[in-house]
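Only one chain is given next, in structure tokens, and it is the form predicted alone.
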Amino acid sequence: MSITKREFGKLESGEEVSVYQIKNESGAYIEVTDYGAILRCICVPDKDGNLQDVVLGYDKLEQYFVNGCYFGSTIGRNGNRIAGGKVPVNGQVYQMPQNENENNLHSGPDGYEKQLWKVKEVSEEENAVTFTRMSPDKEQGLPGNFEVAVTYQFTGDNEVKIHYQGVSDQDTLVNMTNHSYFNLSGHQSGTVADQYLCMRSEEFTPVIDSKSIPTGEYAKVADTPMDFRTEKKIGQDVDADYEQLKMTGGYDHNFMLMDYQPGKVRSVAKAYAPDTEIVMEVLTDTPAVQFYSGNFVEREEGKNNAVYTKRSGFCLETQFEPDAVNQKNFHSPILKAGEKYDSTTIYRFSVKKD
């Protein structure tokens, strides 16, 4: 086990950025940076035993200021598309900024994948990096200061452990996720689409139109393209004759996860890439994950002189429902004041048995 910092660049303020990797006794390691808590690479063997980087991401800081697709961002203080922007809390609505088709997604331009966080903790010992920050009271228009820290661990077992805290002095919203983009057959190495997906779930969240803005109510994945309970190619039905998937581009919509309970971490989701025989399992203890299979990714000069286009990574965002603060039947976002906001996503790699 080993971290080592090195820098990564300067912000116009003339403040340093730094990259942490995360190594275990195998060799295998991740990276992340302190501008805005974002996972840069994940480097995991092969059947091979190579190390394959398995999600997307730049080489310069630079492009990380821009970073339209979310490459490995931290999104908060809240995931995924609301409605209008508006987040009704204790009878007042607030107006967040609308980034997306008059709509709010990923907390607007200036979410936590934007910001410089601070360093609270380097542990040797638990071979994990905790950054932190203060999002003041009506950032992003939200009410409250929030005090928010997000831990990457990774393990000897091949494990991304990533855990999220925080305590607002207000009732707010809080529904942070990961955004990375995973390719298991190497980041640089073209479609997803001959990649395998499974998930536990049964239900989805309907969308009304291409704004994605979901209807509120659940719908059963069976004899629907939405069906991933037992493994397929993610690009077997992505290109369907089927409405909800015509109307996003491809999968981008929240699936809603079994065996759901509060601070229960659980199975949710397996993904398998046949040529490096790499295999991903999700564990999560939130209700949802959005299944997103890159549809929008046009040209993005990524890591090593990659060129990632359209499919060239699949995000498995953990999170509550989209549009959740303004849906009665959803789970509720909502943090009380003086609550703890506690959370945890772990990505499992491993080669796949025989």
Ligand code: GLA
Second form
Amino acid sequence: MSITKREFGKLESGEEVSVYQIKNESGAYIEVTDYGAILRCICVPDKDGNLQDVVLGYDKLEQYFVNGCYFGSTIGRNGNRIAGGKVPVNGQVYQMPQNENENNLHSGPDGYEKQLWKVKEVSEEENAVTFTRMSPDKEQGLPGNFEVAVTYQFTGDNEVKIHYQGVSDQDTLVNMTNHSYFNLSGHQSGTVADQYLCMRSEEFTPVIDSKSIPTGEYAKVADTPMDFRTEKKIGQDVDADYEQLKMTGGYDHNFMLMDYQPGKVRSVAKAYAPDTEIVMEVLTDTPAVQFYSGNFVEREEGKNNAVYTKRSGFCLETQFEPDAVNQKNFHSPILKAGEKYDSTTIYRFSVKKD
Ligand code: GLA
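Provide the structure of the form predicted together with the ligand, given the form predicted alone shown above.
The next block holds the full complex; its first chain is the one shown before.
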């Protein structure tokens, strides 16, 4: 286990940005940066023991200043969409930036992925790095000073553990997620259409139209292209003649995860690439996950001269339902003043065993 730090570049203000490489005994590693608390790479062994980098990302810090696709990003204070950017808390309505149509997406232009975080702890013992920042009252329009930390740990079992912790001095909205795009054949390998996905989900939240605000209902996945209860290729039904998929240009929906109990981490999804035989299992304590099939990736110059296009990666963003703060059927994403926000998501990598 080892953690090494290197320079990544500078902000316009002159502040230095670093990359931390967190390696385990096998030589597999991840890289994270204090700019945006972004996960820059995950290099894990394939069936031949060669390391494959299985997430999309950039080589240059300047590219992360733009990062319109949110590669590897820590999304906060709120992941996903809020109708009209309006957040009611205790009878008062707070206005978030309207950065996608009239709605808020991923908290707007001043998201946590665009901030320089402090390094709170580099733990050789845990093989973990903790980033922290104070998100001030009214940042992104939201109430409360929110002191937040994100820990990235890389274990000897090739698990990437992401632990969010925070506390606010007023009741507020908190729904953190990570926006990594996975490609289990390697980030440079093109479309993920032939990779398999299975999710422990019987219901999803249909959207009203192409702006992707949920109707507020839960719909059964059975007998629809949204059914991933048994593994199937991401590309199998992605272009199906099915209204929900046509509106969003592919999968971009929130799936309800079975056996939700606050604070309990359980296995919720598994993905697999037949060529590398790399398997990724997702474990989380959140009630839902946004499965996004990279529909809006147009042309991005990625790491090592890779070019990413539509469906070069898929996201499994663990979270509350989109717009949950405005939907009474959904789980409440409100964090009470003084209470601890604590959420864990694990991406566990292995090679397929027959
Ligand atoms: C999320 C959204 C998508 C898209 C991406 C970023 O996954 O649900 O619609 O906005 O972020 O491109």
